[in-house]
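Coming up is one lone chain in structure tokens, specifically the form predicted alone.
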Amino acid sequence: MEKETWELRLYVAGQTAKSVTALNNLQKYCERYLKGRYQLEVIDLLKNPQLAEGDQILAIPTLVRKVPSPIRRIIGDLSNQERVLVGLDIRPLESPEQ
């Protein structure tokens, strides 16, 4: 079975502490659990506020998983790894080494 590529969007508002933390945490989780099988798009709503409507963004930072279906959203700085993995339904291909 071919590995599906995950499509993730992180909505932020500039370089706030929460936005930077969310991006750093997300990159860490993706490299650890989805390495080589994800696409990450960061959308700055200060530059493109009209893009918030398409994914119904009400708070920032917000992570949206577009693919695989169903669409899932997580709001906040993504610092709680367990919440993020469960919220996105990420199941590692194999257990990562500690």
Given for the second form:
Amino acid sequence: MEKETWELRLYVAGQTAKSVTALNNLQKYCERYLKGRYQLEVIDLLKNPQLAEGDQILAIPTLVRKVPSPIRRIIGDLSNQERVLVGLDIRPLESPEQ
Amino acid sequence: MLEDTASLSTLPTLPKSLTGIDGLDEITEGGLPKGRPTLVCGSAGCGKTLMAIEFLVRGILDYNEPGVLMTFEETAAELSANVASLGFDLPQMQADKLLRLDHVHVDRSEIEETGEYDLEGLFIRLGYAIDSIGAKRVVLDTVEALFSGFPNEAVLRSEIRRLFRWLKDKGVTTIITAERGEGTLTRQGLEEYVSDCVILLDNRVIDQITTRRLRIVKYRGSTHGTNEYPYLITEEGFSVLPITSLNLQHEVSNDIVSSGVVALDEMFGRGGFYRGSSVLITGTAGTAKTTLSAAFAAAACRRGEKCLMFVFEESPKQLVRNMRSVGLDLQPFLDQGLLYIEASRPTLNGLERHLVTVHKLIGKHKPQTVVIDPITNLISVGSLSEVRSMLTRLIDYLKVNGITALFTALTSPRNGQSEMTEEGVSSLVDTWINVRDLEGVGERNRGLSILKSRGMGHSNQVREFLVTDNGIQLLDVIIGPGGIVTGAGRLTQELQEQAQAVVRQQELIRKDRELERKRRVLEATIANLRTEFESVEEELRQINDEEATRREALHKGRQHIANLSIGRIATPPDDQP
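The form predicted in complex with the partner chain is what I need now, so please give it after the form predicted alone.
In what comes next, the whole complex appears, and the chain from above leads the way.
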């Protein structure tokens, strides 16, 4: 599982405060816990509204973990680190800090 | 000021969007508010989704208004399959870019909430769907499902409020469905966000019978029907039946159709029933109501018209056999496809369902004549008022379609008329025929009378009738000393009258003979008198002759004597006078 590359998608709608916060938070966590083994795709629904249906996006911002399966969705600006890690199933054991 | 009054007079009325749903446009007086959201709420299984989908489909098919269906509960495939039985081909409409289905899947277990968010994604999806096909109509099927998916109710509520505002700004006519809550219209109180039009669907079970009713709770800026209206979910879709909005403006016909019994036709001023009218035959058990109605149906078939019979007591085969025993063969009409008999027990379905069946079969067979035998059996599946309201709707439906209808109703022998006919349908029907037992000394006979016949005169007599091997025969009225005489009394009366007639006839012949004799006697007397007269005349003539001779002799004698007296005796007496 450690070898697997994580595929993450962050859905945003324009450069709103929440979107920007979410992106910043996400990049921070990824660099810390998944360095070198993740792909992050940011999808702006204002530019590509047709993509909203495919991933069942309702809330903005939404982070979708495509790989590894199962698919997981995390909504909000990702400000609560603990819940993001639980939601993405990133084990705190692997964290270098603790 | 002048401008103000001018603008008042040309003030536009609230624009409305026709739903195309049977009856709903009548009670909303033109449809749902155009470009605004309408809330449709009701408990489970009352047809909210169906009504919403029909609104979209009719919009696409009848009014050329593309629609978006955003469903939160069922998937697109499930929905398409569910409404395919109604003849709605959703996949085809999707392919034609007239309809867009978007299934929003909400699952709490898949969603983790971290920090602030909004539902902009939903707006974008909906906005994209609307813009991609230029939709004018939108359906959000149970937006409440969001409440199960998103834990933050405060955010959700403000977002839903924003959604409705946004839909209004978009100018799309929207139906939002919602589950009915305890004591409130909707479980999540959505009615406070949708203030333009709220429609409540109700699925009520009283005495084990389900009745569906629709009510417009509010309709801002418009008048509307305020009653509870029964509605049906039929094979053709949703159908509201507004009784009171029917304006009694159906076309009428001056054609006359036969009742199937010649003598009965003669009792009516114009020789039958008006085409398109409704006829009620009431009577106690065993008074040949079914036979009369079958005769009517057969007469219609003989004219080459289609007839639909609903029988609630007999199977078609039994009816055909029984009618054959009175010389009425229905089988050929069945074979020709002119007659269709629908037999079912009233308890098989609820009232609503019966009405559906009647509507469906009338739509399918397009008959000119409908017979329902008997309507009173329907009471076993509904309360009196419900049956009455159903029959009102049925009769109205038949009248609007110009179908001649004949109903039979069983009356209780105790009070003569049952409540059913007295308060129920009797005021709705145009012609009312009553058949009853005339129970006399030791026997029962059948009597028939016309209680009313709108638009034509009718006989006031109670006619006795017989059910013979050759059908129904009305007998002439015989009035005895104590009123109308029937049955054996009638036979006695008839025999007596026959005997009297024979006696009178013989008397007449005898009188004739006597006259002849008198004539001959008189003629003989006349001949005698004439002979007598002749002999008298003869005698007179003879006396006259003798008298003349005598007078001459006397004259000659006198002459002779005169000659003698002057001395000219030698002169013959005839020389000088």
